[in-house]
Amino acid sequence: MTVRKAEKYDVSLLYALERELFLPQNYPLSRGSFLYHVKNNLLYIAEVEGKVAGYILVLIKRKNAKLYSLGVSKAYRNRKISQELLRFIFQELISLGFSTLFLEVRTDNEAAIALYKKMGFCELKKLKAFYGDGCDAHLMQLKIEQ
């Protein structure tokens, strides 16, 4: 597996993966959103044998870094790709001077919550009816160490 920065030519592949992973009511990213994030945020792709297996998107706003989206194709699950993407982004954030990473995760996404806890995130608080379908979210935080 290799991890690389997403480029403009990746937008269609990222959009197709997003449609595979997220239902319309969960606000999947559009082609235009991916194009914006390629230019303005930290968007990286995991490739396996030249094929897009997953991606990670971190939004940067002043001194805050927020894990906005992490997705791995169903065909590439259970290969620790999410963990590798997270480790990669931790190093990128350290190199950019960030020491904290935040995220929101659905309270019914037990696999994601377990992954984030395994990677060192802690829950800060519950956000009531955070998602469009009324599902709550956990606000989580990680103190990134060098």
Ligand SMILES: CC(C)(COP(=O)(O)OP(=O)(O)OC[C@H]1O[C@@H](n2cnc3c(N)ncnc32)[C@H](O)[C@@H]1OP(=O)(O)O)[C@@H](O)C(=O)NCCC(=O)NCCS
Given for the second form:
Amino acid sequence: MTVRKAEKYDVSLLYALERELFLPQNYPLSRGSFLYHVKNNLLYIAEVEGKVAGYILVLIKRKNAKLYSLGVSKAYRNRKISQELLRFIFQELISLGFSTLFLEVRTDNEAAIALYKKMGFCELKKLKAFYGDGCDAHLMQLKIEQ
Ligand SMILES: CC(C)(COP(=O)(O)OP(=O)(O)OC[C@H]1O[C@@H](n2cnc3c(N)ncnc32)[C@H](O)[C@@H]1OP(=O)(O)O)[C@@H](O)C(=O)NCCC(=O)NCCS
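Form predicted alone done; form predicted together with this ligand now:
Okay, now the whole complex, with that chain kicking things off.
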């Protein structure tokens, strides 16, 4: 598995993966959004034998970094790909001078919560009815260490 920066030409494949990962009510990213993030944020792809297996998107604004989205195609799950994407992005953030990473995750997303806890994220608070369907979110934080 290799991790590389997403490029403009990856947008169609990323969009196809996004539709596999997230239902319309979970606000999947559009092609236009992917294009925007390729240029303006940290968008990285996990490739396995030349195929796009997953991606990670971190938004950076001034001194804040937020893990906005992370997903691995069903065909490639349980191979530690998301763990590797997270490890990769932690190093990127350190090199850019960030020391804290925030995220929001649905309280019903057990797999993602287990992943984030394993990677050292702590729950800061619960955000009531954070999502459009009324689901709560956990606001989580990680102090990134070298
Ligand atoms: C959550 C998700 C990204 C995990 O990707 P993955 O590459 O299969 O995860 P990994 O193999 O790297 O797993 C690392 C750790 O995460 C946790 N984990 C991953 N999948 C899990 C599951 N189905 N149930 C419980 N824990 C899980 C475990 O702690 C695991 O460590 P372990 O294998 O030693 O037990 C993937 O299931 C996914 O893409 N889901 C749909 C999109 C999504 O919900 N994204 C997150 C919110 S934006």
